[in-house]
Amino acid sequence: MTAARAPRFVRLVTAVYLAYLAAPIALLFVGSFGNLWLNTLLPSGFTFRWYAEVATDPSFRRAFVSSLTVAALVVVLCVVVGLPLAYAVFRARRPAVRAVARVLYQLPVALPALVLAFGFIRAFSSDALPWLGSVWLLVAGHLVLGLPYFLQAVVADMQRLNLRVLEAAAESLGANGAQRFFQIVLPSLRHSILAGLIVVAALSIGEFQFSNLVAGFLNRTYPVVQLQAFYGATGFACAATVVLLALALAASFAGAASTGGAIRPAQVH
């Protein structure tokens, strides 16, 4: 292949995947205002109804507002657990233990939901901890799951802004560990933070596996709700979807437009 032709097929190879993605969305967005949608490519007649549907519908409107409950806790837990959590990482001498850390807490990303589920079914259905189906035990395996993402954005950005020299710079200053902290740490980080809060925050929303099986009959997060809706009318269960990949869509964009006023590495002369 010639260097003339690369683009050009780069560009085709863009062009058929883009397509691919979008057709299964353009699809659900079409049959959410279709009448009527049975054997056919695209649906019959049009209208508004499913949306109306979706939206007064009480057990959507429960899980809508659990679900984003859920993503709220499982975001403050994050900064809480996640931060102190990521600059001990980063902090540690010893390049060894950097390594592990880094392996135990991206374990969660390689093992399937259903492990983490069936681990915190088997723990907590006893008599000793009887906590199945609470939402503080949902926020907890969403938590799991989420803050792996958060670990690696936070860390690598610590390890591109290179900290170590700004900390070491605050600290001939004057600055105790505190300061350097809340003014050097948290001030550089507050891009990658913010991004890797919404990205938490997204996986959480559309998080199924483990919560169909720990989420009791109140807590049900929208995406186990929305199974039923596949039961039912092809619109409904269209418009549901829709909905589900509009709150996605929101902090995709969310996302990328935190990181674009991203600080530049710290340059050492």
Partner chain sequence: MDAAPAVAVALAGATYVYPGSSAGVRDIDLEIASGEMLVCIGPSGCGKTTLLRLIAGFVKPQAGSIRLGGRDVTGADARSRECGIVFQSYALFPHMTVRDNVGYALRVRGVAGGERAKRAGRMLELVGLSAYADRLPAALSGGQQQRVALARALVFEPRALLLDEPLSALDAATRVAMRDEIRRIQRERAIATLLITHDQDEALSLADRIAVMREGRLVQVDTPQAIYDAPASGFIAGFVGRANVLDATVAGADAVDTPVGRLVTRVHGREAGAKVAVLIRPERVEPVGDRETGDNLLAVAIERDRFFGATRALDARIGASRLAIETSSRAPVRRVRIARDAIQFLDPVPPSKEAT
The other form holds:
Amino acid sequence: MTAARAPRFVRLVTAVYLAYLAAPIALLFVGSFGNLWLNTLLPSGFTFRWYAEVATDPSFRRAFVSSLTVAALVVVLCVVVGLPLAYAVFRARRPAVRAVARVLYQLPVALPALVLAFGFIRAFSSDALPWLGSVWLLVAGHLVLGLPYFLQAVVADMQRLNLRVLEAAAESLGANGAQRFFQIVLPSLRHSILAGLIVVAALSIGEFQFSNLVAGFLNRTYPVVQLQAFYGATGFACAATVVLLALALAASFAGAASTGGAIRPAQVH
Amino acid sequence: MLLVAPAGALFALFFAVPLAVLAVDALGEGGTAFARVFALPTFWPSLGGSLVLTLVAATLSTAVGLAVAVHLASMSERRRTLLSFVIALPLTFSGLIVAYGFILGWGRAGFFTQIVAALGADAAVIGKALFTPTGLAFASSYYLIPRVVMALLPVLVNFDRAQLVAAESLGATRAQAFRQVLLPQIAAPVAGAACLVAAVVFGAYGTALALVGTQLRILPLQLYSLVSETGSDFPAAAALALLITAACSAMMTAGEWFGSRHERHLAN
Amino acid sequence: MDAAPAVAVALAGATYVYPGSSAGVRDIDLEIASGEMLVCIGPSGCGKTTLLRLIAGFVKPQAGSIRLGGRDVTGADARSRECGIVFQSYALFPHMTVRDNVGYALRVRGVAGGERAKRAGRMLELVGLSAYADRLPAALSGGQQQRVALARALVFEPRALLLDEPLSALDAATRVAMRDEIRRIQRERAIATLLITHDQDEALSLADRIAVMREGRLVQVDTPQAIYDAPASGFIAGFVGRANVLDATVAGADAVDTPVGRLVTRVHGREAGAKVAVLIRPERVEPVGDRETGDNLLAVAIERDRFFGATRALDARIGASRLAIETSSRAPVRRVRIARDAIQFLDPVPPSKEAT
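Form predicted together with the partner chain structure, per the form predicted alone context:
After this comes the whole thing, all chains and molecules, with the earlier chain placed first.
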């Protein structure tokens, strides 16, 4: 065991990295409760007023609702569109389908959100497709950017569970197509479906680069509005950011809780 | 076929069509739009800025991510699960959270800037550093390092650590064992992870916009300015968008190639 | 007697070749009687799992027919065939308890919850897992999962039981115990059973009849003893049990010339000079003392001697050729005798078959 321990400098890097990881989060929390923070090491005074201000600000309220609406729509559509696709990719024998899926997995990185947003602006401000400013356009963009993550999570789980054999077993026991889908496929995938949807929702809620260009004035999402706060008081900006941070953290905890049952030692070893 | 129809429609309408429109914009005038991009006074400085940002961010996050992944792989499974959860947190953070957190820490009046200044460093220099491509690389690594760790952790966990013990039993020092036994075997996935984060950071503008505004010279911010300003040259913007996409896709493809090389290595 | 017809499973000329490849099964004629345990054995890739999938209905034959319980099911889908299947990976539903797994076939048949639990409980009793009914499959050992899979496949009284390498994922000790368990349950339920394996011990100890498969075809179907004692080819002899297969020439009415020397045996009317192959099982090569006299005595030099406790496996050299010997004797071996009736003629194998 001792021989397998990591070298000392590697452990040092991890320690420094964890501090680097924690510092911005800690400072945001501290700043959001600080009454005044201007050219001092730490803020002075303790207050909840920044949160109250964010909560009563009409544009932040609207943006918050808008973000949650978009995320909810994205999640629903993700199941409708993504689950059949995941199943098709999993069952595909032709290498072409698998190749398309691999390209899809890389899409959110290979195609920057900025470029997609610009494409949306050019394509959907035309007379043929005059949709710019619609909330559905935001939903569509978030779906294109988030679906690959959902797909990857669910297809990997299908492979891990050997879903094909489970279905064959159910079929041999007399289950018809609908029974197989609702009694075997869906329940056995529930962990990865939930975890995938949580990631998609979290990405949608935090998404800035696409929404900033495509959102109409009335359906601006939370991060788009939040950027304006950076030019105001530190405490207000911190509180506005902490709201977003809290949503992301909640998503991470929910995700961990949902996969906790699915990750078994056999998978990790 | 029925199963892929909804996804096919989605990607046709909201991926293929927008990209096709950009391609028509950019290529419509016989490629002169590209010439106009190269002639923009800010293009070459922005390309330089993007290259510095990408190179520094990819190098820094790959080096740190590799070290952290090596450390995690050597832990008990329980501690590893817990720490990887913590390390994965920034993956769902918006770039804005990162930006403001770094302003609080390393900005002109930031927490760490003031501490370093109290220790005798020039506060003005430190406070400005965050707003350069290198400083942006330092902030961007916040969400790049987790990607590196998550990409390398499975590789390192599956690496048979008995090889390191064997190397030490044959007389290698621990550092030699890492360098001569471990590193050559994980070189391909490490290169793959570096390509992945390079592609991510090359195409991103959110953190940069929140940190500095559009003054910073990197290509995505230049594209953002062209897109958001009224009356700009849309064909030139489309050409720039295609150039950025091509660069990101190329880095991503290179990363995939390294990844598949590792898989082939395992299969043999 | 009950109403079940004597032949539970019947394949006639059944053929299935995977699209775009030459792998599959060709022209299979096979019958499994009610209550019979038929074990299909063959090297990996010989098509034995395809045979199971054909009977189960996961693939449909491109030619020939399949009958289950007297009913033609050639075109029927897997659902309606009512075969109980135990998969190599068990394929237990990970989100259901052991009881729900076992009761699943009853659930899709609309059997009410109470009755379902009762019948699942009886099956669990049969496989000795009543105490585990409320656990999830992941909490069971491999052998226990195997029993659940068996109970699940039997609960709806299927027309046939199909087991696809059911023991291959178990450790050696569990495997032997499960082998007896499967045999006991299969006997008790008196169900026509096809078991796929590549393990000859499993085949010999479990089967009422063994079907040996090679390159998509059945090459011999017979009782374990007949397969062992009178294999139809050198391939079968080598695949079921250890074997010395020697090229030989008929040297008259009662002898053959082999690489280890002239051996006296009955040649059953074969013409002198005919090229034949003969099989000598290692345990029929009998070590003898120096003073022994008679036919077929050979002096041997022992090259390798492996001790297995109850037996020893020896590699002996005679001139330029080798002979495998199995004996329980602990004494040094310098001479052996091959009894006349230990030498069996194998039908010569066409060279084209041997090439691949």
